[in-house]
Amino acid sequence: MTTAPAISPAHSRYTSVAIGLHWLIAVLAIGQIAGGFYFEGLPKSADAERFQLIQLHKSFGITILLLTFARLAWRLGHKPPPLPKAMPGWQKAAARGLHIGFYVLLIGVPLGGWAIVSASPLAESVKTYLFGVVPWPHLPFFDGIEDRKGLAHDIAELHEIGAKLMLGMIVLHAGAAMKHWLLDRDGVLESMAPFLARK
(Lines of atoms letter the chains of each structure in order from A and count residues from 1; the text may use other names and numbers.)
(Lines give C-alpha, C1' and ligand atoms only; values in the text may rest on other atoms or scores of the structure.)
Protein backbone atom coordinates (compact mmCIF):
# COMPACT_ATOMS: atom_id res chain seq x y z
CA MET A 1 0.00 0.00 0.00
CA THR A 2 1.49 3.36 -1.06
CA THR A 3 1.30 6.55 0.92
CA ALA A 4 0.25 9.88 -0.51
CA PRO A 5 3.01 12.37 -1.28
CA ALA A 6 3.52 15.27 1.11
CA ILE A 7 2.27 17.70 -1.54
CA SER A 8 -0.40 16.28 -3.81
CA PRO A 9 -0.67 17.42 -7.44
CA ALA A 10 -4.22 18.42 -6.56
CA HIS A 11 -2.73 21.09 -4.27
CA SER A 12 -1.82 23.05 -7.39
CA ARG A 13 -5.51 23.31 -8.27
CA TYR A 14 -8.37 25.17 -6.73
CA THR A 15 -10.73 23.08 -4.65
CA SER A 16 -13.69 21.43 -6.37
CA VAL A 17 -16.08 23.82 -4.61
CA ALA A 18 -14.13 26.88 -5.80
CA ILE A 19 -13.97 25.52 -9.35
CA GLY A 20 -17.69 24.75 -9.42
CA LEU A 21 -18.64 28.18 -8.07
CA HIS A 22 -16.25 29.94 -10.46
CA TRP A 23 -17.71 28.40 -13.60
CA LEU A 24 -21.32 28.58 -12.41
CA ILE A 25 -21.02 32.28 -11.56
CA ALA A 26 -19.18 32.95 -14.83
CA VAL A 27 -21.91 31.34 -16.94
CA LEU A 28 -24.67 33.11 -15.02
CA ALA A 29 -22.92 36.50 -15.21
CA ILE A 30 -22.37 36.25 -18.98
CA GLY A 31 -25.99 35.17 -19.40
CA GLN A 32 -27.18 38.11 -17.29
CA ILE A 33 -25.21 40.63 -19.32
CA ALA A 34 -26.43 39.19 -22.62
CA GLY A 35 -30.01 38.99 -21.34
CA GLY A 36 -29.93 42.55 -20.04
CA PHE A 37 -28.77 43.97 -23.37
CA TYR A 38 -31.37 41.82 -25.14
CA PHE A 39 -34.45 42.93 -23.24
CA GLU A 40 -33.29 46.56 -23.17
CA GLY A 41 -33.27 46.46 -26.96
CA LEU A 42 -36.79 45.07 -27.31
CA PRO A 43 -39.40 47.35 -28.92
CA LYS A 44 -42.25 48.87 -26.93
CA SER A 45 -44.61 46.30 -28.43
CA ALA A 46 -42.74 43.55 -26.59
CA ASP A 47 -43.42 44.88 -23.09
CA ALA A 48 -44.94 41.57 -21.96
CA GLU A 49 -41.83 39.64 -23.00
CA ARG A 50 -39.60 42.28 -21.41
CA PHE A 51 -41.50 42.00 -18.13
CA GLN A 52 -41.04 38.22 -18.01
CA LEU A 53 -37.34 38.51 -18.86
CA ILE A 54 -36.83 41.15 -16.17
CA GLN A 55 -38.37 38.81 -13.58
CA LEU A 56 -35.86 36.12 -14.58
CA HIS A 57 -33.08 38.73 -14.64
CA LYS A 58 -33.89 39.66 -11.03
CA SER A 59 -33.93 36.01 -9.96
CA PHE A 60 -30.59 35.20 -11.57
CA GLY A 61 -29.09 38.44 -10.23
CA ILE A 62 -29.92 37.52 -6.64
CA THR A 63 -28.63 34.00 -7.32
CA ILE A 64 -25.29 35.45 -8.48
CA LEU A 65 -25.16 37.66 -5.39
CA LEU A 66 -25.70 34.72 -3.03
CA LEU A 67 -23.26 32.48 -4.91
CA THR A 68 -20.63 35.23 -4.82
CA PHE A 69 -20.95 35.54 -1.05
CA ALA A 70 -20.58 31.75 -0.85
CA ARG A 71 -17.51 31.88 -3.10
CA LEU A 72 -15.96 34.67 -1.04
CA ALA A 73 -16.59 32.80 2.22
CA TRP A 74 -15.02 29.65 0.74
CA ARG A 75 -12.05 31.66 -0.56
CA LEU A 76 -11.38 33.14 2.89
CA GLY A 77 -11.18 29.65 4.36
CA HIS A 78 -9.26 27.91 1.57
CA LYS A 79 -5.96 29.19 0.25
CA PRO A 80 -5.76 29.21 -3.57
CA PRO A 81 -2.85 27.60 -5.41
CA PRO A 82 0.19 29.88 -5.74
CA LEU A 83 0.88 31.76 -8.94
CA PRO A 84 3.96 30.61 -10.90
CA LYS A 85 7.25 31.86 -9.44
CA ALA A 86 8.40 32.94 -12.90
CA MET A 87 5.36 35.19 -13.31
CA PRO A 88 6.40 38.90 -13.25
CA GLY A 89 5.36 40.84 -10.17
CA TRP A 90 3.21 43.29 -12.13
CA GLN A 91 1.25 40.40 -13.66
CA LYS A 92 0.64 38.91 -10.21
CA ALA A 93 -0.56 42.31 -8.95
CA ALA A 94 -2.80 42.70 -12.02
CA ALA A 95 -4.26 39.23 -11.52
CA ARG A 96 -5.04 39.92 -7.87
CA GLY A 97 -6.51 43.32 -8.73
CA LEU A 98 -8.72 41.77 -11.40
CA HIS A 99 -10.02 39.15 -8.98
CA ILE A 100 -10.83 41.84 -6.40
CA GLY A 101 -12.57 43.82 -9.13
CA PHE A 102 -14.69 40.81 -10.02
CA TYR A 103 -15.80 40.40 -6.41
CA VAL A 104 -16.68 44.11 -6.21
CA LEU A 105 -18.78 43.96 -9.40
CA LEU A 106 -20.33 40.55 -8.71
CA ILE A 107 -21.64 42.00 -5.46
CA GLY A 108 -22.18 45.62 -6.54
CA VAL A 109 -24.01 45.02 -9.83
CA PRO A 110 -26.66 42.65 -8.37
CA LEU A 111 -27.07 44.99 -5.39
CA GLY A 112 -27.60 47.80 -7.88
CA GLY A 113 -30.29 45.79 -9.64
CA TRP A 114 -31.96 45.08 -6.31
CA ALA A 115 -31.82 48.82 -5.53
CA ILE A 116 -33.42 49.68 -8.90
CA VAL A 117 -36.39 47.44 -8.14
CA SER A 118 -36.64 48.70 -4.57
CA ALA A 119 -36.49 52.39 -5.52
CA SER A 120 -38.97 52.06 -8.38
CA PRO A 121 -42.41 53.68 -7.94
CA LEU A 122 -43.79 50.24 -8.85
CA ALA A 123 -42.10 48.59 -5.87
CA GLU A 124 -45.34 48.34 -3.92
CA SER A 125 -47.41 46.93 -6.77
CA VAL A 126 -44.81 44.64 -8.40
CA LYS A 127 -43.43 42.16 -5.88
CA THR A 128 -40.33 40.08 -6.51
CA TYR A 129 -40.49 36.28 -6.43
CA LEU A 130 -37.31 34.40 -7.19
CA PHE A 131 -38.12 32.14 -10.13
CA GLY A 132 -41.77 32.85 -9.45
CA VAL A 133 -41.73 30.96 -6.14
CA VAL A 134 -39.61 32.48 -3.34
CA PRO A 135 -40.72 35.95 -2.15
CA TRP A 136 -37.83 38.43 -2.03
CA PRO A 137 -38.06 41.71 -0.08
CA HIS A 138 -37.24 45.17 -1.36
CA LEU A 139 -34.41 47.17 0.19
CA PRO A 140 -35.81 49.43 2.93
CA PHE A 141 -33.80 52.57 2.17
CA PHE A 142 -36.11 54.38 -0.25
CA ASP A 143 -39.16 55.24 1.82
CA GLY A 144 -39.91 58.94 1.81
CA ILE A 145 -37.96 59.70 -1.38
CA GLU A 146 -40.08 61.92 -3.63
CA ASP A 147 -38.50 61.32 -7.05
CA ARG A 148 -38.21 57.55 -6.91
CA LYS A 149 -38.47 57.24 -10.68
CA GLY A 150 -35.50 59.56 -11.17
CA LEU A 151 -33.48 57.76 -8.50
CA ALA A 152 -34.22 54.36 -10.04
CA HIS A 153 -33.11 55.72 -13.42
CA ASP A 154 -29.81 56.99 -11.98
CA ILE A 155 -29.13 53.65 -10.28
CA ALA A 156 -29.97 51.86 -13.54
CA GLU A 157 -27.33 53.95 -15.33
CA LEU A 158 -24.71 52.83 -12.80
CA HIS A 159 -25.99 49.27 -13.06
CA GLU A 160 -25.43 49.31 -16.82
CA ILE A 161 -21.95 50.81 -16.45
CA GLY A 162 -21.08 48.06 -13.97
CA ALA A 163 -22.31 45.39 -16.38
CA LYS A 164 -20.20 46.84 -19.20
CA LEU A 165 -17.14 46.99 -16.94
CA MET A 166 -17.70 43.37 -16.00
CA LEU A 167 -17.96 42.39 -19.65
CA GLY A 168 -14.64 44.09 -20.36
CA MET A 169 -13.03 42.37 -17.38
CA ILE A 170 -14.35 38.99 -18.53
CA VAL A 171 -12.75 39.51 -21.95
CA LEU A 172 -9.47 40.57 -20.30
CA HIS A 173 -9.58 37.62 -17.90
CA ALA A 174 -10.29 35.13 -20.69
CA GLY A 175 -7.48 36.59 -22.80
CA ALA A 176 -5.01 36.31 -19.93
CA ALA A 177 -6.11 32.71 -19.30
CA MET A 178 -5.50 31.82 -22.96
CA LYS A 179 -2.05 33.43 -22.76
CA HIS A 180 -1.15 31.31 -19.74
CA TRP A 181 -2.42 28.17 -21.46
CA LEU A 182 -1.10 28.60 -25.01
CA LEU A 183 2.03 30.71 -24.56
CA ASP A 184 3.27 30.49 -20.97
CA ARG A 185 2.15 26.88 -20.45
CA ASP A 186 2.47 27.40 -16.70
CA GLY A 187 -0.64 25.56 -15.48
CA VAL A 188 -2.53 28.68 -14.37
CA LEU A 189 -5.62 27.95 -16.48
CA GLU A 190 -5.53 24.24 -15.63
CA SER A 191 -5.72 25.09 -11.93
CA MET A 192 -9.29 26.31 -12.52
CA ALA A 193 -10.20 24.11 -15.49
CA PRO A 194 -10.45 20.43 -14.46
CA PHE A 195 -11.27 19.44 -18.04
CA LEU A 196 -7.77 20.42 -19.19
CA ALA A 197 -4.84 18.08 -18.72
CA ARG A 198 -2.11 19.31 -16.41
CA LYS A 199 1.16 20.25 -18.07
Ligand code: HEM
Given for the second form:
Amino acid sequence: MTTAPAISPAHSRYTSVAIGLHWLIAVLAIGQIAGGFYFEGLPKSADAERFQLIQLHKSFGITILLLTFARLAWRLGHKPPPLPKAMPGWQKAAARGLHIGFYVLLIGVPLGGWAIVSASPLAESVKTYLFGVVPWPHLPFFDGIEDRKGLAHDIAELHEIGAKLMLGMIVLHAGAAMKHWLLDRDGVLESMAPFLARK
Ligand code: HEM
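Having seen the form predicted on its own, could you now give me the structure of the form predicted in complex with the named molecule?
In what comes next, the whole complex appears, and the chain from above leads the way.
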Protein backbone atom coordinates (compact mmCIF):
# COMPACT_ATOMS: atom_id res chain seq x y z
CA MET A 1 0.00 0.00 0.00
CA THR A 2 1.32 3.46 -0.84
CA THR A 3 0.86 6.35 1.56
CA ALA A 4 -0.16 9.78 0.28
CA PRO A 5 2.69 12.31 0.30
CA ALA A 6 2.48 14.99 3.00
CA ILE A 7 2.48 17.66 0.27
CA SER A 8 0.83 17.02 -3.10
CA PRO A 9 3.45 17.16 -5.91
CA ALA A 10 1.46 19.83 -7.77
CA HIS A 11 1.76 22.10 -4.75
CA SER A 12 5.25 21.20 -3.56
CA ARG A 13 7.06 24.08 -5.32
CA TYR A 14 6.72 27.78 -5.79
CA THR A 15 5.63 28.73 -9.32
CA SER A 16 8.38 29.37 -11.90
CA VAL A 17 7.56 33.10 -11.84
CA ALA A 18 7.94 33.24 -8.02
CA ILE A 19 11.22 31.27 -8.21
CA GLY A 20 12.59 33.49 -11.00
CA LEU A 21 11.68 36.71 -9.17
CA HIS A 22 13.05 35.39 -5.86
CA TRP A 23 16.52 34.63 -7.24
CA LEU A 24 16.68 37.71 -9.45
CA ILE A 25 15.82 39.99 -6.51
CA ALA A 26 18.22 38.08 -4.24
CA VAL A 27 21.18 38.52 -6.61
CA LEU A 28 20.34 42.19 -7.27
CA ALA A 29 19.88 42.98 -3.55
CA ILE A 30 23.21 41.37 -2.58
CA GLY A 31 24.98 43.24 -5.41
CA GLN A 32 23.23 46.45 -4.36
CA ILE A 33 24.39 46.17 -0.74
CA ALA A 34 27.96 45.27 -1.77
CA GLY A 35 28.03 48.13 -4.33
CA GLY A 36 26.65 50.63 -1.78
CA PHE A 37 29.31 49.84 0.81
CA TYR A 38 31.97 49.83 -1.92
CA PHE A 39 31.22 53.34 -3.22
CA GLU A 40 30.75 54.68 0.31
CA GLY A 41 34.28 53.47 1.11
CA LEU A 42 35.91 55.21 -1.89
CA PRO A 43 38.38 58.01 -1.12
CA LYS A 44 37.57 61.66 -1.92
CA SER A 45 39.91 61.45 -4.95
CA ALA A 46 37.54 58.90 -6.55
CA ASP A 47 34.50 61.21 -6.55
CA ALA A 48 33.92 60.72 -10.31
CA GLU A 49 33.79 56.92 -9.90
CA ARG A 50 31.51 57.33 -6.87
CA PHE A 51 29.15 59.52 -8.89
CA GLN A 52 28.95 56.95 -11.73
CA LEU A 53 28.39 54.09 -9.29
CA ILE A 54 25.60 55.99 -7.52
CA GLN A 55 23.82 56.49 -10.88
CA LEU A 56 24.00 52.70 -11.42
CA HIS A 57 22.96 52.11 -7.80
CA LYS A 58 19.84 54.24 -8.31
CA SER A 59 18.94 52.29 -11.46
CA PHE A 60 19.34 48.87 -9.88
CA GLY A 61 17.60 50.06 -6.69
CA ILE A 62 14.49 51.21 -8.58
CA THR A 63 14.58 47.94 -10.54
CA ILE A 64 14.55 46.04 -7.24
CA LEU A 65 11.61 48.15 -6.06
CA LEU A 66 9.59 47.43 -9.23
CA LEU A 67 10.45 43.72 -9.18
CA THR A 68 9.41 43.55 -5.51
CA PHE A 69 6.00 45.05 -6.32
CA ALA A 70 5.67 42.45 -9.12
CA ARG A 71 6.66 39.71 -6.68
CA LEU A 72 4.16 40.90 -4.09
CA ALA A 73 1.36 41.09 -6.66
CA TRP A 74 2.19 37.55 -7.85
CA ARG A 75 2.37 36.31 -4.25
CA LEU A 76 -1.10 37.69 -3.47
CA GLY A 77 -2.56 35.71 -6.37
CA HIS A 78 -0.59 32.47 -5.90
CA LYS A 79 -0.52 30.53 -2.66
CA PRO A 80 3.00 29.33 -1.73
CA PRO A 81 3.56 25.64 -0.94
CA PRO A 82 2.85 24.83 2.73
CA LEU A 83 5.74 24.47 5.18
CA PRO A 84 6.38 20.88 6.36
CA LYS A 85 3.93 19.62 8.99
CA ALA A 86 6.82 18.54 11.22
CA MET A 87 8.31 22.05 11.38
CA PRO A 88 7.92 23.53 14.91
CA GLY A 89 5.43 26.39 15.23
CA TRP A 90 8.09 28.93 16.29
CA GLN A 91 10.14 28.18 13.18
CA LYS A 92 7.08 28.65 10.97
CA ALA A 93 6.36 31.98 12.72
CA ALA A 94 10.02 33.03 12.35
CA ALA A 95 9.99 32.14 8.64
CA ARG A 96 6.78 34.11 8.11
CA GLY A 97 8.18 37.09 10.04
CA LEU A 98 11.36 37.05 7.99
CA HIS A 99 9.41 36.93 4.72
CA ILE A 100 7.29 39.92 5.76
CA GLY A 101 10.47 41.71 6.91
CA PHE A 102 12.03 41.18 3.47
CA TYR A 103 9.03 42.75 1.74
CA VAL A 104 9.13 45.71 4.16
CA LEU A 105 12.87 46.30 3.56
CA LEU A 106 12.79 45.57 -0.19
CA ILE A 107 10.21 48.34 -0.49
CA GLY A 108 11.36 50.64 2.35
CA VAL A 109 15.11 50.71 1.54
CA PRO A 110 14.73 51.67 -2.16
CA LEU A 111 11.99 54.18 -1.28
CA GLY A 112 14.47 55.63 1.24
CA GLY A 113 17.16 55.81 -1.45
CA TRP A 114 14.71 57.55 -3.77
CA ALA A 115 13.93 60.00 -0.94
CA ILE A 116 17.68 60.73 -0.42
CA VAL A 117 18.20 61.83 -4.01
CA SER A 118 14.86 63.70 -4.06
CA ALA A 119 15.60 65.61 -0.84
CA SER A 120 19.19 66.38 -1.79
CA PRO A 121 19.98 70.02 -2.68
CA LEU A 122 21.51 68.52 -5.86
CA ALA A 123 18.12 67.14 -6.96
CA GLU A 124 17.59 70.02 -9.41
CA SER A 125 20.98 69.65 -11.11
CA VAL A 126 21.38 65.83 -10.95
CA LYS A 127 18.36 64.25 -12.61
CA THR A 128 17.80 60.50 -12.45
CA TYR A 129 17.89 58.42 -15.65
CA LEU A 130 17.53 54.67 -15.14
CA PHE A 131 20.53 53.02 -16.82
CA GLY A 132 21.27 56.40 -18.40
CA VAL A 133 18.12 56.21 -20.56
CA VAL A 134 14.73 56.22 -18.80
CA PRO A 135 13.92 59.49 -17.00
CA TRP A 136 12.81 58.83 -13.42
CA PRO A 137 11.10 61.61 -11.42
CA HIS A 138 12.16 62.74 -7.98
CA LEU A 139 9.66 62.56 -5.11
CA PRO A 140 7.78 65.87 -4.82
CA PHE A 141 7.54 66.19 -1.01
CA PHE A 142 10.70 68.17 -0.32
CA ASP A 143 10.01 71.55 -1.94
CA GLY A 144 10.18 74.39 0.56
CA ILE A 145 12.19 72.46 3.16
CA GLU A 146 15.04 74.63 4.40
CA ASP A 147 17.68 72.12 5.45
CA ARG A 148 17.46 69.66 2.57
CA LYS A 149 21.08 68.65 2.99
CA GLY A 150 20.52 67.70 6.64
CA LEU A 151 17.31 65.84 5.79
CA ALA A 152 18.99 63.90 2.95
CA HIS A 153 21.79 63.02 5.38
CA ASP A 154 19.31 61.72 8.00
CA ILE A 155 17.44 59.63 5.41
CA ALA A 156 20.81 58.26 4.21
CA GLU A 157 21.53 57.09 7.77
CA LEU A 158 18.20 55.20 7.80
CA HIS A 159 18.97 53.83 4.33
CA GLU A 160 22.26 52.44 5.63
CA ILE A 161 20.60 50.89 8.70
CA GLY A 162 17.93 49.31 6.45
CA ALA A 163 20.61 47.87 4.14
CA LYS A 164 22.52 46.42 7.12
CA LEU A 165 19.31 44.89 8.49
CA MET A 166 18.64 43.41 5.05
CA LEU A 167 22.12 41.91 4.98
CA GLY A 168 21.60 40.35 8.42
CA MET A 169 18.26 38.91 7.31
CA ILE A 170 19.80 37.48 4.13
CA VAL A 171 22.41 35.66 6.25
CA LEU A 172 19.70 34.29 8.59
CA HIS A 173 17.48 33.29 5.67
CA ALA A 174 20.33 31.52 3.82
CA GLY A 175 21.38 29.77 7.05
CA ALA A 176 17.83 28.51 7.61
CA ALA A 177 17.61 27.32 3.98
CA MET A 178 20.89 25.37 4.42
CA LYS A 179 19.57 23.79 7.64
CA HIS A 180 16.41 22.64 5.82
CA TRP A 181 18.49 21.24 2.97
CA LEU A 182 21.33 19.52 4.83
CA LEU A 183 19.93 18.66 8.29
CA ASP A 184 16.10 18.52 8.11
CA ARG A 185 16.02 17.31 4.48
CA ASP A 186 12.37 18.33 4.33
CA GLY A 187 12.23 19.78 0.80
CA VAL A 188 11.87 23.45 1.83
CA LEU A 189 14.93 24.68 -0.11
CA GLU A 190 13.99 22.50 -3.09
CA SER A 191 10.58 24.23 -3.25
CA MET A 192 12.38 27.49 -4.18
CA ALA A 193 15.41 26.06 -6.03
CA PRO A 194 15.08 25.67 -9.80
CA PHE A 195 17.70 22.92 -10.15
CA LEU A 196 17.04 20.73 -7.09
CA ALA A 197 14.50 17.91 -7.29
CA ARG A 198 12.04 17.84 -4.38
CA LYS A 199 11.87 14.37 -2.79
C1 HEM B 1 17.21 47.28 -2.24
C2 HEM B 1 17.63 48.47 -2.66
C3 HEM B 1 18.83 49.20 -2.09
C4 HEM B 1 19.82 48.76 -1.26
C5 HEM B 1 19.98 47.39 -0.64
C6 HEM B 1 20.72 49.87 -1.06
C7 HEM B 1 21.87 49.83 -0.30
C8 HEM B 1 22.71 50.89 -0.07
C9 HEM B 1 23.92 50.85 0.72
C10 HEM B 1 24.46 49.61 1.43
C11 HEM B 1 24.46 52.08 0.72
C12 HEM B 1 25.74 52.54 1.45
C13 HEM B 1 25.32 52.99 2.84
C14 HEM B 1 26.45 53.63 3.62
O15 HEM B 1 27.46 52.99 3.86
O16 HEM B 1 26.26 54.81 4.01
C17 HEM B 1 23.62 52.94 -0.09
C18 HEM B 1 23.83 54.29 -0.31
C19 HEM B 1 23.07 55.07 -1.15
N20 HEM B 1 21.93 54.68 -1.84
FE21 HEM B 1 21.10 52.84 -1.79
N22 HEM B 1 20.25 50.96 -1.77
C23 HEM B 1 19.10 50.59 -2.42
C24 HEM B 1 18.32 51.37 -3.24
C25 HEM B 1 18.58 52.70 -3.55
C26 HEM B 1 17.78 53.53 -4.44
C27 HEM B 1 16.51 53.07 -5.17
C28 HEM B 1 18.37 54.75 -4.49
C29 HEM B 1 17.97 55.99 -5.27
C30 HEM B 1 17.06 56.04 -6.21
C31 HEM B 1 19.53 54.71 -3.63
C32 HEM B 1 20.38 55.77 -3.40
C33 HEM B 1 21.48 55.75 -2.57
C34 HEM B 1 22.35 56.89 -2.35
C35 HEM B 1 22.20 58.28 -2.97
C36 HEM B 1 23.34 56.47 -1.46
C37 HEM B 1 24.49 57.32 -0.90
C38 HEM B 1 23.98 57.95 0.39
C39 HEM B 1 25.00 58.90 0.98
O40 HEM B 1 25.01 60.05 0.58
O41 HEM B 1 25.75 58.44 1.83
N42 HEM B 1 19.63 53.45 -3.07
N43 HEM B 1 22.56 52.19 -0.56
